[in-house]
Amino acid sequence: MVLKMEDIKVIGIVGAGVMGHGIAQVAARTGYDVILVDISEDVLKKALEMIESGPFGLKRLVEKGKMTEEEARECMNRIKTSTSLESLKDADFVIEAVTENADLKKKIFAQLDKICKPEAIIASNTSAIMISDLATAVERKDKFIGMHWFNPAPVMKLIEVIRGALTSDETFNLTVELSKKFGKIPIEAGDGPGFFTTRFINSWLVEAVRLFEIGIGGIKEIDEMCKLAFGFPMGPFELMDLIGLDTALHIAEYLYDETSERHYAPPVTLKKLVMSGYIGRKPGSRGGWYDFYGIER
């Protein structure tokens, strides 16, 4: 059976962190029933709190007049949580949004492949790992696809859609159509390490660190120059503090390992901060670039 848009009723999401709960909010607001899965009840509770009351949550939308209180309540009621992947057995479209670890993702996909109904589509929100690689974990390679969202998911318009080598046209077209229904703008990118956006942004981030290392500019000065010269909302160091220095390091290592191109290699200073517990604005972190160097924001 080939799914059509009208067949999609239930969206499953694996991972209730920053990206996962944001995607869940978008899907529920679009009118879909959502099953949000994570291994931690605490993470699921926090996810629901963020969907309801976070900086991009439903209460903020009500305050701005973009939805009514009743619509917000209905949206919350459409989201169910679970700590078991088995709860996704009736999901029509499943989006994985766990940490950027290929082995972990493959383990989850292998389980989903057995649990989900045969016609269900499985999508990965990976920002860098090749879709053809992740697809080796499933039998339904024709129904496996990359669906790379951006943070914060309720706000950012782009969804990068990536075919694996065996992704079917039907799966690709449906993912594009679903992305549009979510109110997003889907754009196809090729299946290579980092796709387009991550590969491009990584080059910018690591070059900023290298320019800092050789004294071309200070951290705050580089951030300010990027905002003033290019109109960026954040400079590279501010962005790394937001997405996580550990995430930036992991992506740089992955791109360098996969391509052997020197300009993707992670700078020493980035490694040093991560090894010292400075991973940005994340729980348990000592802080980010500005905190390590004692710079006022």
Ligand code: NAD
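Residue numbers count along the first chain shown, from 1. We call the rigid core the largest set of C-alpha positions that still match within 1.5 Å between the two forms. Quantities reported herein were computed from a predicted structural model and do not represent experimental measurements. First, how it differs from the form predicted in complex with nicotinamide-adenine-dinucleotide (NAD).
- In a rigid-core overlay of the protein, Arg286 has its C-alpha displaced by at least 2 Å between these two forms.
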The other form holds:
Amino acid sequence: MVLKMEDIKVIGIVGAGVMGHGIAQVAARTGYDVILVDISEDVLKKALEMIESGPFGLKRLVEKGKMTEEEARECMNRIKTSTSLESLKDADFVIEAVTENADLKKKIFAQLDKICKPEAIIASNTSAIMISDLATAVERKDKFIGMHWFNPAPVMKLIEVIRGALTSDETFNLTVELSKKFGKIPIEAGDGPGFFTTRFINSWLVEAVRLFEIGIGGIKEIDEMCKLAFGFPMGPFELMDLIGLDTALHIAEYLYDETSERHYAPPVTLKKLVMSGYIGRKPGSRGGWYDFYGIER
Ligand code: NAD
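What would the structure be for the form predicted in complex with nicotinamide-adenine-dinucleotide (NAD), given that what you showed me was the form predicted on its own?
In what comes next, the whole complex appears, and the chain from above leads the way.
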């Protein structure tokens, strides 16, 4: 059976962290029943709190007059949480948003492939891992696809849609349609390490660090130049502080490992800061670029 838009009633989400809870909020707000799965009860509890009253949560939307209190309550009621993948047996469309680790993701996909209905579609929110690679974990390769959201999920408009080599046209079209129903703008990118967005942003970030290393500009100056010259909302060093220097390093290492292209390789200074505990604005971090170099913001 080939799934159609009208058949989609239940959206399953695996991983209730930064991305998973935001995606759950969008799906529930669109009117879908949502089953949100994580290994940690604490994460699930926090996810529901964030959906209800986080900075991009439903309370804020009520305050801004974008939905009524009644609608927010109904939205919360549509979200069920679970620590078991088995609870996704009736899901029509499953979006995976667990930690960026290929082995972990593949283990989950192999389980989902057995648990989910044969017609269900499985999508990955991976930022960089090739979809054709992740698809090796499932039999239903035609119903497996990349659906790359951006943070914060309730706010950011783009969904980068990536077909694996064996993704069917039906799965691709349905994912595009569903993305639109979520109020997003889906754009197709080809399957390769980092797709378009992650590969592009990495080039920009590592180039900024290299230009700093050879003395072309200071950290604050490069951030300011990017904002003033190009109208970017944030400079590259500010962005790394936000997403985490560890995440920036991980992406650069992955892209370099996969492509062997020098210009993706992580700069030494980025490595040095991460190794010294400067991983950006994250719990347990010593700080980010501005803190390490003692620069006033
Ligand atoms: P996160 O660390 O906030 O959340 C990951 C969650 O996965 C955690 O809550 C963890 O408990 C859960 N998890 C781990 N193993 C699990 C398992 N076996 N079963 C169920 N849940 C499990 O990470 P995140 O930032 O939300 O990223 C998730 C995915 O989204 C990654 O692939 C990442 O690359 C991608 N992504 C992240 C961003 C971003 O800005 N954070 C943007 C786009 C895409």
